[in-house]
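Only one chain is given next, in C-alpha cells, and it is the form predicted alone.
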Amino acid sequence: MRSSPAYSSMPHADAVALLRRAPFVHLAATLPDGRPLLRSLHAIVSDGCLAFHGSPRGEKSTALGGPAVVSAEEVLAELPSYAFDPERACPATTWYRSVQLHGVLRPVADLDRKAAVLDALMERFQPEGGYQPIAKDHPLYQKVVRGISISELPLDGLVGKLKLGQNRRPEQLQAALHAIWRRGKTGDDTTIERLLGLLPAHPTPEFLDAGPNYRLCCALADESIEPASQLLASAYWNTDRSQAQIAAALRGSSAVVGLRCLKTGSLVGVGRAISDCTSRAWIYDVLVVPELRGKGLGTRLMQLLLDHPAVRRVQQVLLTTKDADGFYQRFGFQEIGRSNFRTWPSITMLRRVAARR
C-alpha cells in the first residue's frame, strides 16, 4: 500500500497570489566569478514578471543574464510533536505554502516600465501615500528612473508547493487542530481557521461543533469583520456606535469568535473579549440572531469564547448586561453591581477562575 505524499502542488494562480502578498522574497543567483549570491528583497508582480530594483553597480546587477531562483513562503502552522505522539519528538513539523520562480534574470531598460515598477512598489509598501507618484518625466524622479537598475524574472517558471498534512489520517488532523487550540499561542486561533479553510472536506473539530447546520469559528478573518459589525449594529447596546467603530472594536479585541450557518455561509452569531491574558478579561458583544435563539447556539458560542486562550487563562472574567444575567449565571457569573450604563440599567457580573499556567 502506497503512502500519501507529504505535500502537493499549488495551482499556478495560487502560486502567483502567494508571490504577490509575500512581504519579501529571497533571490539566489551566481556571480560571474562563480560565487553564490543570496539576497532578501522587496519585489512586485507586474506584467507577467516579478520585478525588483537595485543599484546599477551592485552585486545583483552582475548576475543579470544568468540563471536565478526566487523563493517565498508562508507558514500555515507549527505543529507540536504531541499533536501526533505523546512521547516522541520526531512528529514535530511545520505546514506551509511555498513558491519558487526559476528563470534568467533580465534587465528592464524601458523608462516607462521602470517608473511603473517603482511606483507599484511604493503603492504596495506605502499604501497610505505621502509621496509624489513616480513618473519618468517628473523632475523629482528623472535622474532616479534613468540611473536605477530594475530586474525581472518571467512568471513562466513559477511552481508552488503546499504542505498541509496530506500524509495524515483524518483523525490525526483532528488531533492536530485540537492540540493547537489547547496550546493557545498567540495567533493559534487564526491558524486553525486558516487550516480549516484549506481543508474544506475536513470534519468539524469537536470544539467548533455546533450541530449539523452550524459551525463555530474561533477567529474571524478580515473579510468577516464587516458582516460581524453589521450583525452587532442591531444590538441595543450599540445604538450610539457606528458600524465603523464596531468594526474597529472587533479588530482590536483579544478574542473574537463567531457562529456560521453551513448552508448559507453567513455569520449568525458573534462574541468578543478584551484580555490581558493573565488576570482579567472583559466579555463584549455576545449575540446570536433572534431567529436562532433558544436552540443552544448562544451557549456553544459563549463556551467557545470562555475557552479561547486569551480568556481561559485569566483569573477574572467580567461583563455587563441589561437583562441576560440568567443566561450568564449558567457559566458561573455572579452579579457584583448595578448602575446606569448609557441609557439603560446595567448589571455587572464576575466569573472567577482558578489561576492557570
Ligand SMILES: CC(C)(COP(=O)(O)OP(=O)(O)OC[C@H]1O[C@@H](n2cnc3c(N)ncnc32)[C@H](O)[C@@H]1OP(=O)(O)O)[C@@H](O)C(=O)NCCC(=O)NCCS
Given for the second form:
Amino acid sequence: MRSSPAYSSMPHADAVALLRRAPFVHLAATLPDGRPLLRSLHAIVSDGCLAFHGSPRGEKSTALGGPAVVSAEEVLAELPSYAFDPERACPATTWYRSVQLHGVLRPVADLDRKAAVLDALMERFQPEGGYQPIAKDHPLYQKVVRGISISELPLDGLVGKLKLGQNRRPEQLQAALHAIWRRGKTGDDTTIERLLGLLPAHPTPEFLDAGPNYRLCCALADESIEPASQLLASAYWNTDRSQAQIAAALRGSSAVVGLRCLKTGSLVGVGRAISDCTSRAWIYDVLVVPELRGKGLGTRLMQLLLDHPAVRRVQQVLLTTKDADGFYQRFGFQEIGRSNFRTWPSITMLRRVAARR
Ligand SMILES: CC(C)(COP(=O)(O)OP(=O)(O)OC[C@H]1O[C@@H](n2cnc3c(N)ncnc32)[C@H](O)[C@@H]1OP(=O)(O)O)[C@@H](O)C(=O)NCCC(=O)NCCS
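Let's see the other form, the form predicted in complex with the named molecule, since the form predicted alone is already up.
Every chain and every other molecule in the complex is listed next, the one we just looked at coming first.
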C-alpha cells in the first residue's frame, strides 16, 4: 500500500500571499563568469512581478537577462521525534510552507514604475512613514530613481509547497499537538493555534477542550487582540485604560489564553500572564462574558492559563483581585495581603508550586 504524500502544492493565490508577506526573500542566479550568486533581499509583489532594487554596479545587476530563482519560506511547526515515536529519532521534522519563483531576471527601465516599486518597498518595510513619498520628478529622488537598478521576475513561474503532516493520521496529529504543548518552547502556543487554524476539521485537543460549544485558545492571533481588548475594556480594573493600552498589554504578555464560541467564532473569555518563566508569573485580565459565567468556563480558562508553558514552570504565581478570591482559591491561591491598590480595596494572592516541572 502506498502511503500518502508528505507534501501538497499550494494554490497560486496562497503562494503569492506568502511572497507578499515574506520579511525577505532569497535570490539565486548565475553570474556571467559561471559563479553562483545567492542574496537575501527585500522585495515586493507589484504588477504581476516580484521586484527589488540594487546598485547598477552591483553583482546582482550582472545577472540580469539570465535565469534566476527566488525562494521564501515559513516554518509552521518544528516537531520533535517523540511526537511520533518514543524511541526513534527519525520522525523529527519541520512542517512548513515555501514558494519558489523561477524566471528570467529583467530590468525595469520605466521611471514611473521604478519610483512606484521604490515607494512600495518603503510602504511595506517602513509602514510608520517618516519620509517623503517617492516620485520620479520629486527633487529629493530624481537622481536616485534614474540611477538605481530595479529588477523583476514575473509571477507566472511561481510554485508553492505545503508540508503539514499530510501523511499523518488524525490521532498522530493529535499526539503531535500534545507533544508540542508539553514541550512548551517559546512560540509553541502560537504554533498550536497556527496548526489548528490550518487544520480546521481536526478535533480540539483535550487541553483546549471546553465542552461541545466552546474551545479554549492557548494563544491569540493578532486579529483577536482587538476583540480581546474590547472584552476587557468593560472590566472594573480597566476603567482608566484605553483599548489601545489594553491591546498593547496583551501583545506584551508572556501568555494570553482565550475562550471562543464554536458556533459564532467570537471570543467570549480571556486571561493573560506576565512571567519570567522561572521564579514568578502574575495573572491579569481574567474574564468570561457575563452571560456565560457560572458554567465552568472560567475554570477551564484558568486551568489552561496555569498550564501555559510560561506559567507552569514558575515557583510562584501571583494575582490581585477585588472580590474573586473565592474563585482563585479553587486553584490553590492563598491571600497574602490586602491594600488599597488604585481605587479599590484589593486582595493579593499567591500560589506556590512545590516541585519544578
Ligand atoms: C471570575 C470569572 C472569570 C469566573 O468565570 P466563570 O465562568 O463564572 O467561572 P466558573 O463557572 O468556572 O466558576 C467556578 C466556581 O467559581 C465560583 N466563582 C465564580 N466567580 C466567582 C467570584 N467572583 N468569587 C467567588 N467565586 C466565584 C463559581 O460560583 C463556581 O462555583 P461552583 O463550582 O460552586 O458553582 C467570571 O465570573 C468573571 O469574568 N468575572 C468578572 C471578572 C472578574 O472578576 N475577574 C477576576 C478578576 S481578578
